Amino acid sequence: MIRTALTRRFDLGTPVIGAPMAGVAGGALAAAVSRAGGLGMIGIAGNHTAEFVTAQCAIPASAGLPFGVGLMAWVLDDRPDLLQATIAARPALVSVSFGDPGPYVAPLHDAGIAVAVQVNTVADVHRAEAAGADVIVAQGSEAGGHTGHRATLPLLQEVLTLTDLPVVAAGGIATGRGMAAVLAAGAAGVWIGTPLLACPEGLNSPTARARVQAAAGEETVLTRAFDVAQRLAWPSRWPGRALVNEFSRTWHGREEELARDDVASQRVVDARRSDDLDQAPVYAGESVGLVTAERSATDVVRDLTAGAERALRAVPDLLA
């Protein structure tokens, strides 16, 4: 069994956290990750309601499984009801990312809830520590969904020199070898999203899961085009990594023009409703080429852990 500061803090069987991917990571996916000994997270976006938070959290909670919730700081500024519903659900961990976590750490700590903060720059690390974060998530640009502009390994190494808090690595980790690599580098765990995109427990559609399984690792793009098209208030420093499609080929790099094109904007809005993935985004990271079959998240986490254990056992053979 792999034991780290993360597994000891949260009494986990493996140092794996399921990323809180809004629109994908609901209660069923979180529960499936936790059944394998990890910590499943539920992703909450600005279009969700407090009732959604309560209902999704009840799924792992009713099974007696630990779980976490992922919140976006820039959303919470106008949606305190999401924070209140999260606190009421009593998760083991709440991540507050994409903005200033400062106003939200104290209320979570007062409720006895640990706080993770996702970081993409050195400045983010200092802000997370000043806010009182318990866990730092070093997220590299290989990650799917909204992310920064630094690669995982350089960022992870720098974060590890800056903090004594447990650091979890995110971005591009999809195999036991990848998990072993960041653990050997000093990470206390891994934060995985893309490997869970083809799991039947996810909230995404069968069409989206099939698209993920067919994609190659080279077929992603880091872009603001989908946010601009949907007129979302995502801070510009966090573009989103998604599978390349017809819309991104047309509009990536033309975001200023897209902001004035209401016809193109409506095309994406309509496509999300109809599951037209030539126009709507499918957020996925650069490890997507390793996701080739629809499997339970429980099996994904178990296989990831077993592969990491094998790789770590082999490390002493490298030493003369």
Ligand SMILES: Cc1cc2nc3c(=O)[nH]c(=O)nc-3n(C[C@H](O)[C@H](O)[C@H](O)COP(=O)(O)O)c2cc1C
Second form
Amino acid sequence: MIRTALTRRFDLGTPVIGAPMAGVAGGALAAAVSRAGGLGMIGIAGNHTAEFVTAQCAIPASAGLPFGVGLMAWVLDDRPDLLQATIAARPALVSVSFGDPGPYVAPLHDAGIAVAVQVNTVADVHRAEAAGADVIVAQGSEAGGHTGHRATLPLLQEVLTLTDLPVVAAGGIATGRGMAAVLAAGAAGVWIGTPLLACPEGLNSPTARARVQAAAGEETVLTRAFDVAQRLAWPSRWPGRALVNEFSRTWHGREEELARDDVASQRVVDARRSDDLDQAPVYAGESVGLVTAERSATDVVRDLTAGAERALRAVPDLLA
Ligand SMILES: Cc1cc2nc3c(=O)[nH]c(=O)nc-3n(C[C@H](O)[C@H](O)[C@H](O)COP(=O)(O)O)c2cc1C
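Output block for the form predicted in complex with the ligand, input the form predicted on its own:
Every component of the complex follows; first up is the chain already shown.
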């Protein structure tokens, strides 16, 4: 059994957090992660309603399983209803990422809810600590979805020198060996998104799950093109890592032109509705090449944990 500051704080069987992934990680995926002893999180974005938050949180809660909710700070600024619905659902952990978590920590703490913040820079760490975060998530640019520009391992090592809070590693961790590596480096746990993208409990369509399984690790791109096309107000410092497709091949690097092209913009909006994945984004990280089968999230977390235990047991053999 792997014990860390994270498992002790949240009474987990394994230091694995199922990343909040808007559009993919609903209550069923979170429940499947928690069933394996991890902590599954539900991803909430600006296109969600407070009712969606309540309904998704009820899935793990009604099964007696712990869960978390991932919110976006830049969205909350205009959507206090999402924060209120989250607090009412009483999750064990709430992450407030992609923006200033400052205004949101006190209401969560007042309700007895721990707060995590994903960080991408040194300045982010200082801001999260000043805001009163309980857990820091060092999110490297290998990650799927929106992320920063620094790689996981150097970012993790630097964050560990900056804070005494538990630091969880996110971005590119998809095997027991990878999990063991970041735990050995000092992380208190792992925060995995991409390894869960082909799980049937997720909200991804069967077509999206098939794309994920077919993609190689080289076939992702960190781009703002999908946000610009959808006229989303995502702050520009967080582009999104998605599978390369026809749309990204055409428009990545031409975002200014795209901002003026309403036809191309409409094509992405329509493609999202019709699940046309040549034009719509499939957010996925660099570890996507390791996701080759459709498996339950419970099995993914169990195998990851067993693999990490094996890898950690082998470490003493390296010492002369
Ligand atoms: C499809 C997808 C959607 C995501 N949505 C969110 C989100 O809503 N909120 C959030 O804080 N992070 C989101 N992320 C980022 C994850 O929280 C996490 O940092 C990332 O998945 C970890 O790296 P990995 O994908 O290499 O495992 C998303 C990631 C993916 C792949």
